[in-house]
Amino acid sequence: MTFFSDTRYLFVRSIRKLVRTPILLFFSLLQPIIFLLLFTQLFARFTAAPGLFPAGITYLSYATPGILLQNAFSSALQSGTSIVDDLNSGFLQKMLVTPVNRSAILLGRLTSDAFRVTAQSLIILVLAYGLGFSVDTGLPGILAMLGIIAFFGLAWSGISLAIGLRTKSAETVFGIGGFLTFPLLFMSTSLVPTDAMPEWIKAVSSVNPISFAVNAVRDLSLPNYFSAGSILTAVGVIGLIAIVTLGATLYLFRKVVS
């Protein structure tokens, strides 16, 4: 019971810290909300281009899954700043002299990151519904979308945590996160279909992990696009990323603990 109770305590601590500083939630949501409110209106007529977008699909319906994954990706890459704060403030060192379960320290952080991404995704979905977005598969589809997004954020947060544990620098975490976010986002199917891409970007998009996740979420939302194969492929790709990133995080965390 110590492991689960310690994980719960550290999870609640992270959530309380977020609630007490809502400005962090606001600024992390600012970019995807701008994408949702401006990009979907600015590029609304792009779907009229023959042969590029699925027939009868609005740009809002096409781009919203990409914006959801963009938020999860950018939020996950910022999660390492929290572990840097705990290291620099001495909180982590104080935790290590208590009988708290060592694995619970890391798991509490990861579960709070996944919860934060899910909460942000719900806010974006509510705004998108207000603009006319809908999920064709209904409530089960929304739950499946949120599950994929949370799993995606959990996997990528491992990179941020590993960088934070390795460098102990919030500036480095932000810098690398910003460096990765936009190239991977725009070289994926988040905002445009592959037929609208130059050949070299199309080649990158075909192996871009964001594309796999976006396609699965989009297949759950667009009418007549549900595909169990794309969902299983996305879960498999995200699972491989999680093994690598969380494995690196666990290795570096054990070095810090020791």
The other form holds:
Amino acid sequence: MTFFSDTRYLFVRSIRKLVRTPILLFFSLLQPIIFLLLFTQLFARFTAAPGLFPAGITYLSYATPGILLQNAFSSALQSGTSIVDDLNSGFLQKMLVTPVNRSAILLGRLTSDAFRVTAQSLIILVLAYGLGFSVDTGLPGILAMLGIIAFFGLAWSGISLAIGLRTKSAETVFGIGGFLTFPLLFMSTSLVPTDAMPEWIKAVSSVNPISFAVNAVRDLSLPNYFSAGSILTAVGVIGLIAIVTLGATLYLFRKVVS
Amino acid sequence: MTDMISVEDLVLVYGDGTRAVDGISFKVEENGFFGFLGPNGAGKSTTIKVLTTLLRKTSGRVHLAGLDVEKDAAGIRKLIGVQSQETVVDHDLTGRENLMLQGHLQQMGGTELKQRVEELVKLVDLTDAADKRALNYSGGMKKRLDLASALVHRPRVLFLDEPTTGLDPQSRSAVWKYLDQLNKEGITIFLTTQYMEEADKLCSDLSIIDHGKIVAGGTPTELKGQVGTDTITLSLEGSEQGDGGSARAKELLTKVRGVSEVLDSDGGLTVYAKNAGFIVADIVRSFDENAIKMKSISMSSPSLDDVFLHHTGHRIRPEEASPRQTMRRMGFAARRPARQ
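Switching conditions: you have the form predicted on its own, so give me the form predicted together with the partner chain.
Starting with the chain above, the whole complex follows.
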């Protein structure tokens, strides 16, 4: 089976490229880290307001799950730009004249994306722990969190890959991606609970996929919040998005390679 | 079967209606060195993309080593090495890593691959730079690395799309040296170029392509022969000129087979003939038998440029690709072939 070995070689290639361009890593981590350091200080006293936040928790423990997902968002966006690079530099064609397994090209990309989101999430988690964050469900909970975050990252990689394959323009990927990020992030339960939102944002937030993912991650980290139901719902919602976005990616990729 | 590449009535129409390749046929024999000579936009790159399984043809038959280009695409990909027009290396990887990756994708591995990579690094003179990132390579080094990566799996056919466009003369002659060596080792080479000199120097067989059609084909010598006349210029020793030697020489020259015209020119004679290379020997022999002393003899043959002019009515003007043209060429998926 060349599928697995080809995927592995292309995974290694992506990871090598990533660690050798630390500037990209730096910038995609910068924003979540600024959020982590700044927002958790700025909004620290908001959780004292009665009836808005779950009782007895710090803003840090409330917002860290949201910041983890924001990080998944911003690193997923770079996935699309890397396939645009391969398309425009001719590297994709160079691969396509070899017997390389076609699906492995896409899977090597996606596995390295998932690896990257997981690694970046770990960095943010370590920082958050330093500030006083903790995960109530322990190591299994952390693993489940990372799993949900990586899965979420893959679903969004699908969007940026699809945009990249369709437009062949890194600027468009960044433009559309950047345009989507903040409205989706702020109109979700990432940073503020629904009770604190105006009605119309509440309505958006209740169907916003980020809310589902962030609620699941939060239910794993906050004390006495664990609920298998919210985790399964999140996996289901992300799964649906992934089917659509990765399906579109696969369709556009087939058109390019056929 | 000695044909490594066989193309019959190949047509490729892009989605926007452009007939990039318009019914071409040619054959390349095993271990041949075949050249596709033509200006920008003549259909050279498109033909290579069809032959290397990147584009699906609109119609026609294309076989490589007896394999059908569409039915046996997977088999063909193991046999071919391709260097595209734009140099493609992964800038974030070292030279060695680029070659290893290419080998892995060609299903090689272990010590066999490591040895092969070492061999190639030496072949293209990148030993000192092999562990540096390709980002730091000069244009010529990148081109050589790209060429080496097309060779990792010991392909039987090598496709080169304008391998020396944009190179300085020194790098160009280095690439020519490798290609000549590879061909001598038994690799069949298919090359496109817009440089007359390159086609003339390297190729054993040529097709001239313009506007998607092949307008002429043959060995460089045959092609130049078709244009007709070479020029032979000769001058006689001073002692011969006075006592009718010149007239006698003229008489002898008109009797030599293949000579079409003899004219007096300053201090000598100008002879128009086909295939001057063969005729010079006859002239020398004839003069020798008749004791006419020659001071000098030289010939000049028509260039491939004349050949191109003869068949198309215009000259090739090689141009370095502008960034915009490069972008356009790279967007291979932007123009999709129409299916029938």
